[in-house]
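As a starting point, one isolated chain is supplied in structure tokens, in the form predicted alone.
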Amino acid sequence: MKNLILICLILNVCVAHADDGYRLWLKYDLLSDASKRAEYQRFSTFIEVRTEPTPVVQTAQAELKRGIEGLLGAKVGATAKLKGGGIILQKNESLPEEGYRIESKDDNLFISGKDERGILYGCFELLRLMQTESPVSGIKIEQAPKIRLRMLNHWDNPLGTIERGYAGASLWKWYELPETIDPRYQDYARANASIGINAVAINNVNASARFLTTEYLSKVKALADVFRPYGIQVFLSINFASPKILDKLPNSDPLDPDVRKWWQEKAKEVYRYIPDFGGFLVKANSEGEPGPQEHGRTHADGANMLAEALRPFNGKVIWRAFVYSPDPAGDRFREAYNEFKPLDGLFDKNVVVQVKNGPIDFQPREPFHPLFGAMPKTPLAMEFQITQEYLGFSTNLVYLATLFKECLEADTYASGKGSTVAKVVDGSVHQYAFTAIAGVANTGSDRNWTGHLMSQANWYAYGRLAWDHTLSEAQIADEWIKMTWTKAPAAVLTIKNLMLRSREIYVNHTTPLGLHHVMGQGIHFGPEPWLSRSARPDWTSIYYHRADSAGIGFNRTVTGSNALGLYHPEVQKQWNNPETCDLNYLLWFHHVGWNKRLSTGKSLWDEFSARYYQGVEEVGWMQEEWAKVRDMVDPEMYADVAGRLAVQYREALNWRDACVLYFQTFSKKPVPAPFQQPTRTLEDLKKIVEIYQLK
């Protein structure tokens, strides 16, 4: 009997300790530091609400109670019984919109918000401080979001698939809605609210018109009802040809009175279902999607028609600038600029143009998009990709905060030095009346939400930077590690260092020195630098790398496509001279000879090859570093990441060997010492990549 009891106790301990990642960064496990528990307990005997108990405020109160009771292991009362020792939730009209203040005063903690969302965000901030064991005694902090609309874009489809989704099927169980509400919807909303996300577009930008039918609006309403108490608005991606598809109108011309009336009536219907509906997200005249250009109209004509329909309800139109023509003699880099720059000032006030961070398509490294700083009369929203479409899917560890920050801190020089991309997006440079930022979501039906546990950090980091782009990638990583993995100082330092180096490591073993768009066709996985045929020339690899016997790279200077000329002169100076160009962007802007001596002292070929080999070695280093924290983190979660790092090592070898062998056919040079020639042949690698593309 004693042995049986002992076994049961051991099993209980194991079950309690095991973690599958579902709780994300909202674990609220009992704090091990007794002194910190005592400090927080001083202010946690009760929670008092001194404002209207709206659903959002009630959510804030319930979350605070849940978090404190988990972290401190003590019950929290609902009303004051003493003069001090509690947390007071209240309004403060002097604060900025959605802003909050946390202040220790009269032996109580006051969480004040300009509005109900401000109170909610203040409660999550206090819980973050407690989770990371930060001091709260004598605290007085005040924060407000720098960007007004902080959105996730879901590329989810009606049948449950996700375009560029790597963590299972869609979260939204369309066939069960609206009758069945999966508890996961609320957990998703909690996670978003905890990092300040206040809007979601729930369906793919390659949109099905079905989402505007009565059948689907009732389903969308059910989701909106779950999200509303967490301060989250719902947006819909729309198919521009919906009038023609759904109601057989002769066309979808935005200047046709019947089409305009159709959208006005549809907007009224949407708002009857969802009174606080956010608006429409639109991908038009891009990659085959319908749009106004089919009728001889401009993007502004199309956006303004929708803006007119949404205006009575204060809805927004978010019009994506991801457009490009299939011109084999052109440069995709220029396309969005060429189409949108002439329209600056022609969009209605409730239209925001959403621009990807770079001019091609979410590559591991891109120069910032030249439209940022070029449209002073049109609010531009940033579009980042959180899902790792070009960054190893869910098998590669790549911390994207470094990528986000690199773009946000880039200087456009639009209004002189210091006109960073971040300050363009937050309205500081051009005084935009409305500001927005979007991240393409990496969530799916996998139990741990994001496939790779470490990819949760990218969701978290996006939200934190959308709220405050001045936060450092190191600070965000530190928070996330302590809330998700461990507070052990040695482990935190090791994991943080690994995360901060991970993006550069990925670039090294896939696309060094500014190489770009050489991944596998269709699914965008693995290397395929030899790709020369596709449905469009700008979907091939040779379109971008331009490798020949002389060298490699896309000449975008004045002697080439002159895409560099789209930037302000001060930016051009950084990249226009191959002798001084940052090596990270060298092949983005220059066709460079294989023998060209670089600032590293090596020839281009030797440096190019060395980075691939070093990238593989660095993935090996990541495995060694991860092994150091084995006994300091949850064993189930540790094993999951360790397994994916092993996969990443294999994939890094494939990238290295495929690219070195392929480009060696042009350079005709040996792999530089001390590295060894790959043992596999180029044909071996081509067969592997062909298997990747099989359906």
The other form holds:
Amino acid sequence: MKNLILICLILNVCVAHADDGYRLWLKYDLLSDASKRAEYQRFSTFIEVRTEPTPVVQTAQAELKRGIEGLLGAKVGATAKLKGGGIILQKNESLPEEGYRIESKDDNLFISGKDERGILYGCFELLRLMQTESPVSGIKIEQAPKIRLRMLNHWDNPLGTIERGYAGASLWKWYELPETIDPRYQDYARANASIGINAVAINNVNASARFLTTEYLSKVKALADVFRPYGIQVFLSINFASPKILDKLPNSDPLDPDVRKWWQEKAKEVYRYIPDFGGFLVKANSEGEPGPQEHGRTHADGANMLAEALRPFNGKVIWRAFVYSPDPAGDRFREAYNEFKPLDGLFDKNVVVQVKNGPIDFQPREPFHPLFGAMPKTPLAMEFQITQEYLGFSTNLVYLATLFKECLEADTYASGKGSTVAKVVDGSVHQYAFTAIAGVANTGSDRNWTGHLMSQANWYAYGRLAWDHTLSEAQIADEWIKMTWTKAPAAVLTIKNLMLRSREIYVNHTTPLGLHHVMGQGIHFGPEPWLSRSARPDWTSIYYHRADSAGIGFNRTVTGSNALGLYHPEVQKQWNNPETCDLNYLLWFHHVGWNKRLSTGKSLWDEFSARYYQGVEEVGWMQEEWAKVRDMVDPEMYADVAGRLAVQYREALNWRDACVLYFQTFSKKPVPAPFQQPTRTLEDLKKIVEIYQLK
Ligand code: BDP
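Please give the other form, namely the form predicted together with beta-D-glucopyranuronic acid (BDP), since only the form predicted alone has been shown so far.
Zooming out: every chain and molecule, the one shown earlier first.
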């Protein structure tokens, strides 16, 4: 036995030194702490299944065996030859849906699930406890998800590209499917199941009608068959004009009986391929996508037509609220609210309206979307973006749990104090009959799945928060680091600290004090605050920052667009006075004079420009901190992150110089001491951005 452990330890060291990140947080390498191994060994001699061995239960059992054998370096038996010392998987109907209990009793460890998914999640929880070397003796814990549908939304296209994907090509190899099943599909499903994700929409919301053809449905079915044993349901994004595109119907009017019939037949066909199909995700009348409004109908008419087609199969319609009609005189902030609020109560029971976390578009910092708390009769799903479209692609280190939590914990005051966005989404504020949350995936064909190794944490954290939004960003980081990088306490602390500060650092070097939407038109990782012409005014930067010789920022108070008036009066109170408004949201709601003295004691210009300089220095700080863990983590993984931090430093300098130089043309003020005026000129920066955008 000792020899076996020794061999494993040696192997483990070898493996660890050739890590490319493929195994994510599910490494299952031998635990180096012998006392912990001994503690876990006491209940790990066998796994017995005392319930129907459905495919999901078999997945749970196989995963547990694989994990324990890796972590403890000892074989796990299949049945109970002995009375104690094993793990029993069983059902317990009294638990909440998808919930589980892990309890040590009579010398055995019982993992009880309300249903098969509950058992699966319980097994992953036990593995997580072991991976993080947490105490398990005498354990009794019970968990259940707070939100029913915990989804990933993939923005993957039929030809293998990914809209806003920065980690390679699509994972789905459409041209090989359905005959060839890449083993990676299963690894992907495992990772999702381990964090409680139970649904995926596999294609882009800017949807090709192709996904509803017989050819593609057979491919989608092949993926659904791989995901099913992991408790994962498949959804499809649909193109609203499909009846017209695919079958030449004269129109796609949701009130036209032929169109309705078409969708009903299509739904039947989809369910013939995938009997547990989840439903349709819809982007309609948004950014040029077709929708019911072209036929003089509302979003509710469109959604309800699809709901009718899916109802016989218990399918759901997830209708996105990301809409903003091009009104040059309006404020994009208000558009979704204006269109959806009047429709509250008009959607069918199996419709969920999916709302982005903020009112504009996944910016580094946004106030929460004013629709949360304003639709008591319509289940609202949260949509977060895990892929870092506006947060540095896959070259910048930004731990997003901080951003997710900030939004989830914001108070809508919808039914009194404490009506947080999280409680709206989990149904407790308005008693929604169904609840859902979605994250736009950051996965791709890169070996390490997410491009930046630290972005794996964002996939992980999204799943953990979708399961339980009360978990703290620090706790999630802690467990992820221990499973992914190291358990050495000093290194865990260093990495965690860096992660927890990373989002604020990114905000500082890109869009401080509530500045937003000043990124390049084509290069969302870089600055283009001077962008003044585009196909639509609300795609420019000047629309948002409104800088002039007097000051900067978008007046959304009652003297401006009054978008602030869409919030509950208590929320308005927090933001409507520029004297007391949280500096993080200042330029979201106010046009502020360059000389205005802020609560920090500095003038707006001095604070604003200093934050860019601080942001750059802080990226330097992240590089130094990272260097400290060099000898404590895998060298290949270390080097990859170090390289990307160096890129981030260069990009942060570009942001700083572009924004400081450009806004200086309005403020006409010097860079405050001790910082130095950039050595480059605004023309230099414009050139860099131009070159970035060359085709
Ligand atoms: C924007 C993205 C665009 C998406 C859109 C959406 O730039 O690619 O299609 O969001 O969410 O942020 O529909």
